[in-house]
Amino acid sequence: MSNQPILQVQEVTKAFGGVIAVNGVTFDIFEKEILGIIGPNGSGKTTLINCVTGFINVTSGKVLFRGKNITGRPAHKIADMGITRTFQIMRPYYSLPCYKNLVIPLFSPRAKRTGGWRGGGKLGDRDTVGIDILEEIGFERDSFVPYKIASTLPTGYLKRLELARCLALKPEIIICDEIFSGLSMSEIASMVPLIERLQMDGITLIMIEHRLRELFRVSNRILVLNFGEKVIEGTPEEVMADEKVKEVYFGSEKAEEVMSHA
C-alpha cells in the first residue's frame, strides 16, 4: 500500500432540514488498501458513501481525490475519474442481457480514454470484453448465464454483475454497499476470494457491510459510525476490542462472539 491516501474524506457533514445524517467525519484510504465501514442500521453509512460519490451534495467538509477537491462533483464526474459503486438495491439495465449491462459503460468516456478492460491500448468488440469481465468475476463463459436478461437473474449473479458493471471503468476504487447481502453462504464463500483479488489487481476498495466476519477477513482497517458520527477506526481486533463499540453496536457478547469466528 502506498503512503498517500487516494481518498481524503475530511470534516464531512449532510444535514436533511434538521437532521444531521453525518456529522464530521474524516478518514482516509490508500491505494490498494480495504476499508470496512460498519455501524447500525441507519448509522450514516451508505449517506457518507453517497456524499463521496457525489450522488448527494455535502453540506460542509471536502473530499479529495489524489489531492484533488471533487466535493460537489456529479456522480457520473466522479466515476469518470475512476470512483465507481455498487448498491444496495442493485440497478442493472433489467431488460438487457448480462453482457450488453457492460457493453454500455464500455461506451464511456473513461473505459476509451483508458483504452478499456485490462488495458492494451484496444477496446475490441464490445460484447466479447463484457463476456470476459463477466467471466473474471464468475460467470460461466461457456453457459447461457452471460446471454440471460438480467431480470431473471438470482440475487449471487446480480451482485456479480454490479462488480462487473465497475471493473468495466477500470476503477481505481470501488465502493461497495453490502456487497454480501442477500448471498447464500456458499456464495459469499466463491465472493470473497473475488473481492481479494480485485485488491492484489491494484484496486481500492471501501465496503459497507453487515457480514462481519467476511469483511473482517479482507479488511485492512474498519471505521465504525453511530448516529454519522465516526466511533473508532482501526484493525478488525482494535475496533471489536474497543468498549464503545461493544456499547454502541453489538454488546459485549455479540463482539466477543463475531471476533471469535473472524
Given for the second form:
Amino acid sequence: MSNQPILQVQEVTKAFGGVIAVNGVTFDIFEKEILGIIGPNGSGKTTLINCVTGFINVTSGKVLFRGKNITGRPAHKIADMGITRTFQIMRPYYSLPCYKNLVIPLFSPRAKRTGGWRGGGKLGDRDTVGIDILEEIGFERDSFVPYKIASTLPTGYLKRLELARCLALKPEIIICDEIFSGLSMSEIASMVPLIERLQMDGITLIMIEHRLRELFRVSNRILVLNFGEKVIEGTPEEVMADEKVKEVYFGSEKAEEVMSHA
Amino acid sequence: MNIEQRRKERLDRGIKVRTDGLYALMSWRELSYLTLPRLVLIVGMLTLPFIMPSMYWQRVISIVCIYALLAMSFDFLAHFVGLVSLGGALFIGVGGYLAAIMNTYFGMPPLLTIPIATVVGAGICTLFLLPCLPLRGVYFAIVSLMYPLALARVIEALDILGGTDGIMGIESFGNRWVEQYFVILMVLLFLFGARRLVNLDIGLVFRAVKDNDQAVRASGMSITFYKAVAVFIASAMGCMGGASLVHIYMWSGISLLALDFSILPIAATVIGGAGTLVGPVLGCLILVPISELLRAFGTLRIVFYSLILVAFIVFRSEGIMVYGQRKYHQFERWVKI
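Please show me the structure of the same protein in the form predicted in complex with its partner chain, now that we have looked at it in the form predicted alone.
To see the whole picture, the full complex is given below, headed by that same chain.
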C-alpha cells in the first residue's frame, strides 16, 4: 500500500432540510484496500456513498480522489474518473439481454479509453467483450445465461450484473452497496472469492454490508457509522472488540452473541 | 358453472430463430418470411398515390406522411428514450416557419430550405427543450406542450412573421408527384433509419436511459447529452415534416403550432402499436383519412374520433402492429386442459 490515499473523504456533511444524514465523516482509503462500512439502518451509509459518487451534492466537506478535489462534480464525471458503484436496489436495464446491459458501460468514454475490463487500451466488439466479462464474473456461457433478458434473472445474477457493469468501465474504485443482501448462503460463498480476486487485480473496494461475517472476512478495515457519525474506524478485530460498537450498533446484551458468530 | 376446458397455447415459429443474421439467406422461404412484411409496406406506400381517386385524396396522402413523421418521433422518444413528448406542434412550427422564412425572405428553393430547416430546426427545438432534459417525469411533456402555445401567442401579439395572416406565397414543390414521393420516401427513410438506430449501440444507450437513467450515469455517461441527441433526432423528423408542410400548403401560419400536431400522433401511436415504429405510421394511415372522412359531420367529428380511440384502447390496447407481429411470429392453438 502506498502512502498516498486513493480516496480521501474529509468532514463530509449532508443535511436534508433539518435532518443531518451524514455528519462530518472523515476517512481515507488506500489503494487495493477493502473498506467495509457498517451501521444500523438509516445511519447514513448509502447517503455517504451518494455524496462520494456525486449522485447527491454534499452540504459541506470535501472528497479527494488521488489528491484531486472531486466534490460537487456530476456523477457521470466521477464515474468517468474510475469511481464506480453498484446500487442497493439493483438497477439493470430490464428490457435488454444481459450482455447488452454491458454494451452501455462499454459505450462510455472511459471504456473507450481503457478498453474495458482486461482490455489493454483497445476495445473490441462490445458484445463479445460484454459476454467475456459476464463469463468471468460467473455467468455460465454454456447455459445461455448471458443471453437472457435481465428481467428474467434471479437476484444473484442481477447482483453480479451490477458488479459487471462497474467492471466494464475498468474502474479503480468499486463501491458495493449491500452486494450480499438478498443472496443465499451459497451465492454469497461464491461471491466472496470474486471480491477477493478483484482486490488482487488491483481494485480498491468500499463495501456497505449487513452480512458481517463475510464482510469481516474480506475487508482490511471497517468503518462504523451511527446516526450519520463515525463511531470507530479500524481493523475487523479492533471493531469487533470495541465496546462502543457493541453498545451503539448492536444495542443490548445480545451483542456478545452476534459478535462471537462474526 | 362452466369451467374453462381449454387454453390458448402460443408457440414461436421455429423459422424465426433462423431468420436472424446471415442464415436468412439460406432459403427462399426464410428470405421471404423476413422480407415480405417490409416489401408490403414499401410497395404499399409507393403505390398509394396511384390508387387515390382524386387530387384531394392525394393531398391527404401527403398529410398522412407528415403526421407519420411526427408519430414516429413521438414513438421514438416515448418508447426508446422515455421522454413523453407533446411537442409535435413545436417541431412542425419551428421547421415550417424556418422553411417559410428562408423561402420568402431569402429566396431559397425547397431543395435547400427543407434540409436546412430540418437540421437548424432540430437544433433550435433541442435548445428549447434542453433545460428540462436533466429532469425525470412529466416535466418534458409539460414544457414541450407549453412552447407551441407560447410561440403562437408571441407571433400573434408582436405581429411578426406575418402575424395572424401567416406567411404567404411560399414556393410549392412544383409537381404533385414530386411532393408526394418526397414525403413518402422521407417517411420510409426515417422509419428504417430509426429502426436501425434503436438496435445500434447508441440506440441501446437510449433504451438504457429509459430503463434506468441512474445506472447510465453510474456508467460514466451524461444522460442529458444522450437525451439531447435523441431529442435532436426526433425533432429533426418533426421539422422535416413542418418544412414539407409549408411547401405543400404554400403558406405558413399560426395553425402550424396547433395542438392537432401534438395529439393526433399520440393517438396514431396508440392505435398502431407503441414501441414498433411501424405502428405509428400505420396508425396515421388509418386515423388521418378517417378524420378527413368525418369532416362531413363538422364539429361532431371529434365525437366519432374519440369513440374510435376509446374502442381501440378498450379492445386492442396493444395496438395493431404489436398484435400483427404476434400473429405473424407465433402459432396459436387451443389445447385441452
